[in-house]
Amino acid sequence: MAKKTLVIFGITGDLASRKLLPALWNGFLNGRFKDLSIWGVGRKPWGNAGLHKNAREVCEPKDEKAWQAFEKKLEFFRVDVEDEKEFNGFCEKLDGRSDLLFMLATLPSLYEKISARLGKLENKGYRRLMIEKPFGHDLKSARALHAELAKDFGEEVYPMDHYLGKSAVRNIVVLRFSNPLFEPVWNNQYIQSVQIIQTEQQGVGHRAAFYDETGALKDMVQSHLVQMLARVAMECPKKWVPAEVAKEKAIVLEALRPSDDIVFGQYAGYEKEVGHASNTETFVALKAFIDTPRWKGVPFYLLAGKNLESRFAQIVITFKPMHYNVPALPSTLTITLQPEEKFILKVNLKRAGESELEPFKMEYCESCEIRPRSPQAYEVLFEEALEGKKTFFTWWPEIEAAWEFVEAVQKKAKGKKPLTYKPGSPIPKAAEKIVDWKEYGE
């Protein structure tokens, strides 16, 4: 019997099919999860056969021998966690096992109920809990959620933002702190602006009910975008241990302040999808500042939206132009997260025999180099949670600071009705004053 067990609540849901199962399969092919049992919990009457069928469809295995070995790890348990007797019966199967990692891919409203019962288990090794965002719906609820989960799991709660599993995001601090080329100029003396952008081509789809209560600000800015910002702007920790890294990120987010430049948008047809009139934003662009000596006066631009022209996620650091006798464009460092993970440094050079400067790219595409089995974000985060590593998970002080920032944005934007934009358009026209859209997304 495998010593470690990963229990995924919500195995029949969308997140498990789109992300979790493919990540576990990819990790298995990469040599991870060899001694791991995977128990899937859901309300649908799948059985092992149903789980295996769904997993094959979403993972699309090419190696049948490897797939058969992976499939043996997958077990399905039909459980309604809101049925106390049924849930307790399942938990009895877990009592006495060794190391347990729980992943809650369920409605956030079920987190506390599931946690309370799992916290009573008597297993022989560790007991850890992974939860997917959102972590509450505002500052007050986030604090309440933290308090409840801590009662059951103490410090063994792993709030997960899957962007922190992406190699490009993880390499931001490596780029800064291991290369003397960047750290000396990583400040307001040399950096003109920082833009963090995430756009999607799809609308809200089947997430309409959830999204209408959340919106782009809470769904994307509060989590993915501010986490990337914290990585870009943090100071070097005294020690490279999870608590010190989290401390430096929290300092950045506590110093983050929105300006009055805020644009909300909603794509045409959204209200028809959700079935009623709505002021929920499907697009947000804003300018913010970080009140620290390193970043004083440097604008940070955050943009996220659905149903736009293209799908990509980027961090663009624009450096101040240098004084030279020929006009030059600013140098830029672009960190692309999707559709591919790339680092592009754009500098000014002259072609032979030419007098004008031109921008030239130095590019490294990590996901291009190591495909087809490059590690997926969830794959990496599962492995680190199994090993008890918390560096690339979010910590509660960061979560609270992010909610404080969001609430400050909401206060400034109070009464603003979202601008309507055409599905498939670049961005709402009003937002072009905030983000230099022509430069990015290419």
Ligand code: BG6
Contents of the next structure:
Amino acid sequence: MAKKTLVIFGITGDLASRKLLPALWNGFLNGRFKDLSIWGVGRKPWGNAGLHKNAREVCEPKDEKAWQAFEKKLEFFRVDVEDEKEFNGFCEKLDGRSDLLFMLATLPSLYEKISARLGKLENKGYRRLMIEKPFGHDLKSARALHAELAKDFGEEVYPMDHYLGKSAVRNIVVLRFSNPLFEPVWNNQYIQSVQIIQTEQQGVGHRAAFYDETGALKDMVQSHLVQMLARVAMECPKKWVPAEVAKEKAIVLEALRPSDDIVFGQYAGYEKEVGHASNTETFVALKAFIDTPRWKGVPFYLLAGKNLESRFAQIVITFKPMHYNVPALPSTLTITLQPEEKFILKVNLKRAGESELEPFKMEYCESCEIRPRSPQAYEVLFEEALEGKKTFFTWWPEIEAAWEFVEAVQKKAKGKKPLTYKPGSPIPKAAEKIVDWKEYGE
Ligand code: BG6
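Please could you give me the other form, the form predicted together with 6-O-phosphono-beta-D-glucopyranose, since above is the form predicted on its own?
Once more the chain from above appears, this time first in line as the rest of the complex follows.
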């Protein structure tokens, strides 16, 4: 029998199909999760055959022998966690097993209920709980959620932000703190602006009901965007241990303030998808500042949107121009997460025989050149949690600071109606007025 068990609640849902199963399969091909059983829990009457069929469809295996070995790890359990008798029956199967890692990919409203029952298990070894965002729907509910989960799991709660598992995001601090080229100029004296954007081609699809309660600000800015910002802007921790890193990230997020420049948008046809009139934003662009000596006066532009022309995620650091009377373009450092994981440094040079300066790119592409099977974000996070590490997880003080920021944005944007944009369109024009997007897409 495998020593460890990963139990995924919500295995028949969207997240499991889009991200969790492909990440586990990719990890398996990368030599991970060998001693792991994977139990999928859901309400639909799938059975093992149904789970295996779905997993095959979403993982698209090319290596049949490896797939057979992976499939053997996957077991399905039909459980309605709201039915006490049924849930207790399932939990009895877990009593007596050894190390257990739980992943909650269900409706967030079920988190406390599931956690309370799992907290009473009598398994051997460890018991850890990974939860998918959103962590509450505002500051107050996030605090309450933390308090409830801590009753059952203490410090063994792992709030996930899968962007922190992406290789390019993990590398931000490596780039900053291991290259003397960057740290000396990483401040308001040399940096003109920082922009962090994430655009998607897909609309809300069958997550319409959930999304309509959430919107782009809470769905993307509260989590992924401010988490990237924190890694770009944090001070060097006293020690490179997760708790110290988390402390520095929280300090930056606590100092983050929105300006009045905020644009909300909604793609045409959204209301039809959700089935009623709605002011929920599917696009947000805003300008914020960080009140610390290092960043005073530097605008941080954050943008996220669905149903736009491309799938793109990128951080652009634009440096201030030099004062040597040379008509140079600003140098930029671009960290691209999607569609490829890339680092691009753009500098001014002259071509031989030419008199004009031109921007040239120095580029490193992790995902396209080095390893075609780069570890996926959730793969990294599962591996970390199985080992009891929290390096790439979010910590509660950061979550709280992010909610405070979101609430400050909501206060400033109160009463603003989202503008309408055409599905598949470029970034809405209104956002261009507040944000300098000229590096977008390069
Ligand atoms: C999720 C959001 O956290 O991230 C989704 O809830 C979004 O709305 C997704 O589509 C984007 O993730 P990625 O890795 O595909 O950019």
